[in-house]
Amino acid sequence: MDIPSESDRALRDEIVERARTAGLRLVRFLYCDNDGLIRGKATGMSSLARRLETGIGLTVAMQAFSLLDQLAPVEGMGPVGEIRLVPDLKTFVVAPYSVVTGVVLVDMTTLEGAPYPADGRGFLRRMVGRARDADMEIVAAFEPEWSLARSEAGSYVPLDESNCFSTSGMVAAAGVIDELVAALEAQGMAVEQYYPELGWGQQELSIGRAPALRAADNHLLYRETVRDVAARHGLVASFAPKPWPDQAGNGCHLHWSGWNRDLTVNRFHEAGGPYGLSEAARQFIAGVLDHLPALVALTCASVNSYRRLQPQTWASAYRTWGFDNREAALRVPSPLRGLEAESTNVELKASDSSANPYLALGGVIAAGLDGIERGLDLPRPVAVDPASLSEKEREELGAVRLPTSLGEAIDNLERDAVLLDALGDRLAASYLAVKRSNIAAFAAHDEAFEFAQHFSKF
């Protein structure tokens, strides 16, 4: 392991002092597994200083654990062997929703201190590095939807039956939302918008953009904060892609743009370019479109995801792009007037919170950079709902139907050499095995089991 620098020692000392001043009793070391679950271990105050330096041990098996805590068969990921959860000191926060708990996000390392090849956060770091080699800094934001419910007699009952954007929905959720906004902003996540969404009990609250790794970190902290704040109000918050069969699904739209290294110039914007997009942006979008049938295995990562990914549900069931087209898989939002250069970005709608955000964003970067490297041409935008077109018209546009099941998406991922190469052998093998385990396990149960498990897990 590398010898700690003076700045690392100073930051560790600062964290320990902050924790003591805040009266913390535990600090959670959190990571996101291959199935999109937030897991971790916690250290007590007596060993905090040591654990901040050495990390906490974790069995190698954990990256082969599934949503149902079944161990998928992956060579070298069984009962023998250990890695370390090493904290990224810059991510430490005092959890505003708990008076005695702190949180820090971790990197997985080998016992020798090298990056662990099956670590999703490490994968995103590598893809950020690739983008920098191409003179591009990726800035992103995750835009999640989630549902508030009460647990009654073994079932989850929506908090309300309010209409989309209705003030009655705001009133019903006001206690949770008020506390949530304060808790997010206390952790450095600026709230941009909030509204009740289409589904009963469904909420959408977005936070500001950040450089790619920080954006994915923010999504983990966001999910933790929402869940904990809701629990303090006696409610359950679920990010499940399809929480109830008869209600709207919960997406997690992924926005991103490419900037110069000091984040002063948005390289995706070109005032005189086709569609107002630079050549690099057009090639990047084309790359994501090209890989999208496989990429959704990373961005729509659960069995439950494909109940949401249906035509004419504003969830983007076809491989298309367009301006402000909410039935296109990739949407280019209309920029803000007077802030065109700053606000130009791309939104992936075929994405939800069952995804590991590091894998989802890293996969998008890998696909987009491949588009730039190959100089791909961006097809013409689609200005209508693709489902309203004939099959021949969709074929001419390349608007193929996205996978209708996780199994189909995983099959596509296994055939996508670019994404597999980006993931690396160890991460790809463990990810595919975990997803195959889920597919088999849920096939053995009824729909009620699937809905209940995804609701409670996400």
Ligand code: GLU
Given for the second form:
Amino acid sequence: MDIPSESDRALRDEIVERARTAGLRLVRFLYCDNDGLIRGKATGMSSLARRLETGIGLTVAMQAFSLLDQLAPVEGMGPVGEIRLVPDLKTFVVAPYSVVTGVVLVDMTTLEGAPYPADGRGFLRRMVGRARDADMEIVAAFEPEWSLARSEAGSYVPLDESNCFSTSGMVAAAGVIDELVAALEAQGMAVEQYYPELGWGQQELSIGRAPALRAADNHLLYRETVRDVAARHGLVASFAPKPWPDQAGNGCHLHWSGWNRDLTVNRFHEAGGPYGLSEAARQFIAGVLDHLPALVALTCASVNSYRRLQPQTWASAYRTWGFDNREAALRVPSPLRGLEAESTNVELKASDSSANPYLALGGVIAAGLDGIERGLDLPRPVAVDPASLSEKEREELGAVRLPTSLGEAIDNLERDAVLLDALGDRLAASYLAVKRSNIAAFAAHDEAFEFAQHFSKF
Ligand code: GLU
Ligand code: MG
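Switch over from the form predicted alone to the form predicted together with ligand GLU, please.
Every chain and every other molecule in the complex is listed next, the one we just looked at coming first.
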């Protein structure tokens, strides 16, 4: 950890001042756990100044907790031992959806102040560092879909039955969306686009890209904001990958590109390169494709995720890449005319909001850098729906079916030396244990239990 500097001190004073002026009663210290849940503890105002410096204590067990609050068996992650949740001061916001709360995102540290090895945010920091060593600054955006629902007689009912991109859907959700846009912008997140999506009650509202760590932080703040604004309207916002069995899934497509250090040159773009892609971009994509059957354990991270990853649902089901192909797991979107250099990017469709965004993006970076290190070639792009190809054609393209269950994905991750090495022993062991605990728990229950337990968790 960095040694506290004068500027940290000044920043802490400024936060305390802002908190007082805003009349905050609590400041939440938030993190994302190994199972994708946002958890945290809040400090009262009298101890805010101190806690901004020392952090708040947390049992080591929490990174072995599942979304069912079951403690997975991991050595050294039981009732004995503490870590600290130490705020990253730059992430402080006065949460505009509530008049009395502030939010700050934290790094997990040991009692001595060293990075805690089971911290997902620390993992992404390390992967950002690795990319920097390869002269690449990863810029990313999480593009979440989510569903608005009413809770009625013990079940969740979609807010409306509106059509994709329809203005009737816009009207149905207008109150929530207006407040949401204002709340996001008050936190420095610029709204890019909004529309009702295909599923009943389904919304898609995207925010601008940012350097990798900030992009993952933004996704947490975004989820917090959506959930709270919806609740203020008496609604439930679901980020579950498949909220209802008969409706479109909620993806959280992950877009990224690799830039030079001062973010002036998009190193993924090369005028005249195939599809405008540079060699580094092609190798990076090839790396992600190569690791994808294991990587989805990080990006499609829940039992519920695999209901969404089905052929012909525009969610992606095969290990393929394609130009403007919305059935390909990796899509290279057509760049904007006149803005080719700056708009060239890659999208991973096999990604959803049940993932811990730090682990998802960190895993993508580890896989992509491996592609660059090994100088991997991209296979041929797929220009049709891969489900329409014959088995033989798919085989020739290496277009294997992506895992159809979390268990299969976790088995693949356990065999992927590059991703395991990037995660490090403690993070890998705790992550695998938490997921195995879920796999066993959900296998012992029916589908209704699975839908109910994922609906409002993320
Ligand atoms: N809802 C689709 C998914 O599950 C994505 C639809 C689209 O935006 O292309 O990923
Ligand atoms: Mg969409």
